[in-house]
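The form predicted alone is given below as one chain in structure tokens.
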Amino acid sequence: MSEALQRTPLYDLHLELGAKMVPFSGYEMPVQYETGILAEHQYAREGAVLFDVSHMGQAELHGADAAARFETLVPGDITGLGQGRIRYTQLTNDAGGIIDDLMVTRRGDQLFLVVNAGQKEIDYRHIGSSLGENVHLTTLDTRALIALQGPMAADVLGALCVQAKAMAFMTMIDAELGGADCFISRSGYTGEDGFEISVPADEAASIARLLLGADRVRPAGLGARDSLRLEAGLCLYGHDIDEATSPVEAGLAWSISKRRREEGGFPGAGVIMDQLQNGAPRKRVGLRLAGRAPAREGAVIVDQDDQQIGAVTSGGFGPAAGVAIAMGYVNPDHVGLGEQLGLIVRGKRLEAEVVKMPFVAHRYFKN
């Protein structure tokens, strides 16, 4: 018998709002509401949408050596992270593969972590077994996580929490929202300006209702979240990145600072630094298809002679891009912009071109 699906603190609200619920990473999650994925996607580009991301893992690392110890597990610069600043990095294995990608925030004398839902138990075991005696991992299972994304997000949240509107991108503050003690970060997974709000689980529904009460906010589900992140060229763990994929192959080398490249000292450092210097055996590329028909994950990528050179890891129609788009891995001989390739879908070749990502320009807040 399969294990029962978990529910987030917003489950009843999703049903009230007419959500279609689906299994996702062990949870019952809304894939869309009555308006549909396309409308939700478009509204995220024009107004503001609210996502329930409470299935994600939230945790804290405590101890004077927390940053230094955690830096031995990731290639990101953690000891140099300023107060209230957020860093994107990856947990790597000895082969240079990605165990998970995550956000790390220096919050007071501790680190606040947000990890992927499907990997969180693996992450917690991996991190907890590697910290030593003076650093401790605490999982925040009594907190929910809400994402407010879109060009109107700052106006909406700023009307309820004055400090939020002045926040810089990739920063976090502790603030009161609707009477609840929240951790508010200016970050997200859509390519738009927006915020992620960690709230006590028992106050999540009231905070969500408060935000949805604004004229310019609508609920959105996993379907729109996926199409938005695809247009933004952002990786999805278990699809575009995994334990067999290095940060260099995935195009995430930008997240490894000069100091970490020089010093190493993280799992798989030898493999990753060799790839930085000498090139990776494959690279993630963006693909724009000639028509509207999409190529989904697993579609074979071929060259002009129909020889297989890679595979699609994410794909679909990009509503804002106006065309079918995809991401996938190809060998280094075929990563040049403008390269003409084919994607095999149901036995038929669909023409595609290697293009620069993101497919839709990021509109993160700039100070």
Contents of the next structure:
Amino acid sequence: MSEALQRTPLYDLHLELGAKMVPFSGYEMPVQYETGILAEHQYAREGAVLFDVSHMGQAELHGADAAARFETLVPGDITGLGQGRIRYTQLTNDAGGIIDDLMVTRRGDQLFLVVNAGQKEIDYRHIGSSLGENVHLTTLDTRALIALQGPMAADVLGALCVQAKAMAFMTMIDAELGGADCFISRSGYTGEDGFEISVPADEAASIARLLLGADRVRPAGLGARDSLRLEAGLCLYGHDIDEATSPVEAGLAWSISKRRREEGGFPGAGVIMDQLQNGAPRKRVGLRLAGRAPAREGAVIVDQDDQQIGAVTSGGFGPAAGVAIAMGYVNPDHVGLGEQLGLIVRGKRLEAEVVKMPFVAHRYFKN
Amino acid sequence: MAEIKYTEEHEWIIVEGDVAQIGITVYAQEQLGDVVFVELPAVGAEFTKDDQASVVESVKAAAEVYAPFDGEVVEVNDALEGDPGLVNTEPEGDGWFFKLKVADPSQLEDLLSAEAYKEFVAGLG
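Mind giving me the form predicted in complex with the partner chain, seeing as the form predicted alone was just shown?
Whole complex next, starting from this chain.
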């Protein structure tokens, strides 16, 4: 017997917009609207789309030592995080695996966290029990989260909130939007320029309507969010990364600063530092297939002699490439760009080539 | 114009003479979403009823298409290779999958009428 699904503050709006709702991480979420996933995906690459990501967890850490204490749980540089700056990092376990990946922002004298919906209860218990008496975790259950993504996102949001347009990538400001107090971050999960906007739950629908009122904005669902992040080469927790996968294996070593590499002091530091020095037993690679047939999560990856060397963790049709794309883990002998591999789908070998990720160039805002 | 028949596997069948044209229904493609690839059978392949004859891949999932009766594949819709989206735009027309030469006409009696299929879909909620 499964627990009743939760709804976000935008549930009624989704139905009004003709969404097809599906269960996702304990929530009823829109997988697509009337135009379908491919159209929503394309529109995020040329216009601006709005995603409801209110299922994700938002929380704050308070306390004088919050940044230093939080560094005992993540390999990212948190004490060096400037005011209003955002950093991507991971909660690691003692084996160097990833409990969750998250965004951390220094917001005033707090740290603002955004974590994955499916892991948030686990994260909160872990963080709450690990930081000692002087650091307090507050979950922000009365806030919703709206993502506005695409090359036109800055024009659309800038027309409603003039400061937004000048924001640097991976920064956050407090600003008023539609009369509500919002935390606006210039970040996202599509590879495009865009924003994630934390809003009071009871104002979420009116703010979403305000944004959708701009004629360049269309709603997009989880289906397009997944195909966009796949093209952008970004990991999806529970699929491309999990408790048995280290940040080094996942190709996330860029998120571990020089100081943290030297000092350690985070869970699994021994394993992770050893992998940074001596290499990981397997690595995440991008795979471009020869044809349109997708190789999905779980498809076995084989070498030229049809010996198993890994498995696909995410895969689907790549609209920009016009062929199927995938990511997966292989042993280090097969990570070279141009390596020809096979992906086993329904007992047949589909030809694939190891390619550089992202599959579609990121177009984050640079000032 | 030959009568259109259906299966509970959401396929449609139009029989003309001893050859049946087969595709998936409007309802099936709505459930699948945008179709990105169709794996068609080889011309000459022989199927018995309920064999997997084809696979349709959408942005969301893969679905199998079964032979609705015994028969040999006499033609496939090559247009789907370049434009699998035809399954979405014209599911019961240009988005057809393959044609089977009917081996045992008595098996056609098991197919659903348009009305029976409509009721079946309505019952799915």
